[in-house]
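Only one chain is included here, represented as structure tokens and corresponding to the form predicted on its own.
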Amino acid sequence: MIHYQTEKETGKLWLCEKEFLPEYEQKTESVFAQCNGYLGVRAAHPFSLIEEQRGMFLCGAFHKAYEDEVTELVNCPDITWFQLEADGEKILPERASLTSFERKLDLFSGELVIRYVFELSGNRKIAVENRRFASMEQKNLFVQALKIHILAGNIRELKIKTGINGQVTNSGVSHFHKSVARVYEKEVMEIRSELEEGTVIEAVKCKLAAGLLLEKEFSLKRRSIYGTYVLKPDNGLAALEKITFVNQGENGITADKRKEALHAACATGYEVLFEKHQKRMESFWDTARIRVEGMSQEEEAAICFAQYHMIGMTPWHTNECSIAAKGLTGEGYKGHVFWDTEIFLFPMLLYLYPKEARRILEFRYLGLDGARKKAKDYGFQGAMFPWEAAKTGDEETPLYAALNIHTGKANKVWSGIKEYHVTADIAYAVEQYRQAANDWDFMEKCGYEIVFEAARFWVSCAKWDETRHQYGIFDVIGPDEYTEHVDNNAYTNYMAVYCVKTALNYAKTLKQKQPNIFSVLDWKLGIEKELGIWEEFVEKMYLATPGADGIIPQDDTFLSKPCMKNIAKYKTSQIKQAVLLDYSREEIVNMQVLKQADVVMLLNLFPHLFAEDIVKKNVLFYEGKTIHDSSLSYCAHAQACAAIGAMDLSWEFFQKCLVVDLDENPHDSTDGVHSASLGGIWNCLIFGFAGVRYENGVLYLNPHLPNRWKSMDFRIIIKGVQVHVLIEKKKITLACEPETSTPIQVEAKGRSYTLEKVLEIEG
């Protein structure tokens, strides 16, 4: 169930919080955050609360505070705080008499609106409204407005204090070793906060929007600067607009240019700036909106919520950053990038915004040297991509976790050492991009090299198994982190073979059709002499196949382990990882219990790998062993169950993945939204319910709509052609926008078709 209420009006869809609930504060700060891909600002109240975690995060602003700390996305100086006094009486939600409250986020525009009604001493009453958005039209701008209405009684003066607070930390860790604040022209406040590499510069200008300005003064505090504005209400109204310009380093933006931008923005004003921003958002929704006839308003809001945050976490401006596990909404996972990006978030970009998908892959290419270093450090060849990445290709996963409070010892973190599959996940994304985007320029500049180096890694980490007389990959961790140090993890082995086979196909095709390009790559990487080894790897690598019972072993020992007799208790628990309260990790590793099912993930990525009956049997079998302790599990199982037609199960999981961030648990999502789970919602809708798949030049359609849904209406882009897809119960309609000169091959309901302009498939 969604914790937040939903409201819909023409052109707007709101998530709403109608009560003042401090226990949900940090969760709502994440859920209602405003992000534009360059900056992200948590939706904290304008006024101070006891339990709050203000945050502003800039894409790529990473720092390692101390030698024994981890590189993390820096929590930058806060620009959302306001202090309000009415004739000397301080207005605070937890102290003043709050008689009415709402905080709501418009998912279509990204505007946050917070409204209060306070009763003050002397039978006076005021209404306060705070509005804000992160501009999609000018990535450096964050725009706010504070408006005060006098509802009852007489108030002579309103004192508003606001500015830039550089005293914020990352959970107590301070990153900026120097901060310099100043005021320009008695109007613009600025603070320059220095990291070892780079500087975060924030400049603020406040504009009187209603009332009379009686007094204005500025004050410096350590690492902070504030302006105090004394206003006299005019006809019961006073308002201040606050424009913030943020940039990292100068990047050609001088102090004069920042001031010029702020002066222009203030002259334009909140409403016009918002209109320009809104037009950009409308353009996004014109392309990305998924319309479903028959879904509830809550379902629509949850789907739009997922896409709203995906646009906010995508770095539209650069290839030097990628999408973090919490986007730009919180400190969770230190702002690091995981495999989730390529597997769960990349698909929506690939099929809606291929240019941005390319940038995500270019980020991995820029990190190749770090991946090569990691491979060498662990005794491998090629490139071993980091389990956790920040701004470079270096591995950012700490070697040890926090101290155990009982033993005083730190546990080894094996993910960065043993979760090899991230290297194949990236190669998989490159091949998906090559097929769907047909971007040969990218392949020549980046793609081939990524996949060739990944293939070299896989070949170098395989070992010969004398028992099977095949190669194997030993002592690894698959996506399921409850089964550590296993041999021949099915997901890992299949992805490794796919990677090397893809590299071989690239090499052979280039040698035959583009020998000049192959020669350059061979000169740089020396791959031709290794092609024979790659072929042997593909031919002799062990790949798990279904046993007599039709089940694909997740690894060499999983099916021989004892079952967990009370697994239902943990499958239905409201507490994540409740199993760890009753069992040690060592016990869990030695039982048939999964955090998330690797074989199910494998079948999602390769839906045609096995016969339909084998796929169905394995999806259902492994679901029975899975307690869904990962936020990635519900969406993956919803997609897989839809693909096999197990619609009751699919619907159950889909409802759960919709509310991973929106549920009634006040303690979840406090450190940021679950980015990959949000991407998984799109994957479930398009790959699962709509049954869309593009493979080897063919667009496959195998819809399984939930019973209560009458139709799905959406767009995807295939090789530069936008295809409008309408799926109804007994009909599929495809339309190219505009008509394409390159026909698209389609396979649906067991028959083949050609799409040139409009295609209708009955039945």
Ligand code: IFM
Second form
Amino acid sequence: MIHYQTEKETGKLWLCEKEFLPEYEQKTESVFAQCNGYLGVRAAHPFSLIEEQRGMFLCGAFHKAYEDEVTELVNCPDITWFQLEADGEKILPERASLTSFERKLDLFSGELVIRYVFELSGNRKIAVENRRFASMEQKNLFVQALKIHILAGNIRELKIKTGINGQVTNSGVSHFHKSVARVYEKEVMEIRSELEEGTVIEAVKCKLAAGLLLEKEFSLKRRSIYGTYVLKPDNGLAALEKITFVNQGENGITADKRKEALHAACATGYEVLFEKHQKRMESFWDTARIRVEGMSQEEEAAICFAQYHMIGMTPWHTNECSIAAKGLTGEGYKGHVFWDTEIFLFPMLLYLYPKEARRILEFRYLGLDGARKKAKDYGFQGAMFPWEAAKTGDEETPLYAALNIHTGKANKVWSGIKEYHVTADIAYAVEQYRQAANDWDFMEKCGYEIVFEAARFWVSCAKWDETRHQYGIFDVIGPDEYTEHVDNNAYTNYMAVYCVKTALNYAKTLKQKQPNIFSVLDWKLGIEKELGIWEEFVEKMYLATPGADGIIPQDDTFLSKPCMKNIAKYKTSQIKQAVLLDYSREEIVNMQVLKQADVVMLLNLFPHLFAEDIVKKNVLFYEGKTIHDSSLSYCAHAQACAAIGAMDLSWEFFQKCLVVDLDENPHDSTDGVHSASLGGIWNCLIFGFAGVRYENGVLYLNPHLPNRWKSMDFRIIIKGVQVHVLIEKKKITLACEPETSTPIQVEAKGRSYTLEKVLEIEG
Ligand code: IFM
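What would the structure be for the form predicted together with the named molecule, rather than the form predicted on its own?
Full assembly next; the chain just shown is listed first.
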């Protein structure tokens, strides 16, 4: 069940919180956050609340506070706080004085609107409206408006205090070693907050939008600066607009330029700035919108919610940072980047915004040195990409997790050391990108090197298995994190072989057709002498095959472990990872129980790897053993079940993944939205329900629409051509927008077609 209400009006789709519910505060702050890829601001109330967890995060602004701390995305000085007094009476959102309330997010524009009606002493009543957005048109701008309307009684003066509060921390850890605040021209407040490597500059200007300004004064506090504005309502109305210019470092933007930008933005004002921002948002939606005939308003909102956040977490401006597991909406996972990005979030970018997809891969290219160092540190060759990345290619996974409250000991985190598959996931994304974007320039500049270095890593970590007379990859963690230290995890081995095969194909083709490029790469990496061993790896690596019962073993020992008899208890539990309350980690590792999709992920990435009946058997078999304790699991299963035509199950999982961030549990998403799951919603829609797959120059369409849906309408971009896809129960229509001179090969319903302009496939 979705916790929020939805409302539709022309051009708007609102996600609404209609009741004042402090216990949901931290969740709603994440869910309703304003993000533009450069900055992300949690949707806290303007007024202080005990339950609040204010936060502003800038893409790539990482810092490590102390030696034994982890590098994390820094919580930057807050700009959303306001204090309001009406004739000396403080306004606080307490239930007693609050007679009406709503906080709502327009999923199309990303505007947040918070409205309160307060009853004050002496039968006075005021309405307060706070609006804000993170500009997509000017990435440095965060724009807010506070409007006060007197509904009853007489109020002579409204005192509004607001500014920049640098007394913020990441859950108690302070990152800025220095903070300098000042006021320019008696109107622009600024704080420069210094990290070891970089500065965050926030400059604020407030503009009177209604009423009369009686007084204005500025005050400095330790690491904060405030302006107090005393307003006389005019016709019962007073309003202030607050524009913030946020910048990482100077980057050529001097104090004068910041002031200039603020003056210009203030002169333009909230409404016009918003219109411009909205236009940019509309252009995103023109490409991204998925229209489904037959879905409920809640489903539509949940899908738009997923896309809204994906748009907001994408770095549109740089390749120097990537997308974190919580986007820019919270401190969770320290702002780190996981395989979530390349496997769950990357597909939407690839098929809708290929330029940005390229940047995501360039980020990994820029991190190659860190990945090479990791490989070397562990005795391997090539590049071993970090399981958790921050700003570089260095491994950032903490070595120990939180203390076990019963033993007082810290649990060792093995994923940074053993979850190798991320290296193949990145290479997989490169190959997907090359195929769908046809971007050979990227391959020359970055792609070949990523794939070659990844291949060298895989070859170097394979070991000869005397019993099997094959190579194996030992002691790893696959995607299922409840199964540690296993040999020959099927997902890992298949992905590794795919990576090395891809590298080998490129190396051979380059050598033959573009020897100059090959020699430059060979000179840099020394790969030619290794091609023989790559070949041997591909031929002799052990790849699990289905047993007599059709089941592909997840790893060498999985199928010999005992089953968990009471698994149903945990599959249906409202508490995430409840299984860890009853079983120790060692016990779980030694049972047939999965946290999340593993073999099922492999089948999602390679739907044609096995015969249909084998795929079906394995999806159902492994789902039965999966607790779905990771937010990455429901979407993966929704997609996999759709692909095998298990539509009831698919629907059940789809409903669950739609509400991963929106459900009624107030404790979910408090430290940020679940990016991978949001990406997985898109993947389920496009790859699962619409059955899209672009492989080796062919666009495959094998739709499985949910029964209650009549049609699905969306766009994808293939080799630079935008294809408008309409899937109806008995018909698929494809139209190139505009008409293309590069025809696209299509395969649907067992037949081949060529798409040039419009293609209608009946049946
Ligand atoms: O990458 C995931 C992992 O697969 C499961 N635990 C959470 C990580 C970040 O989302």
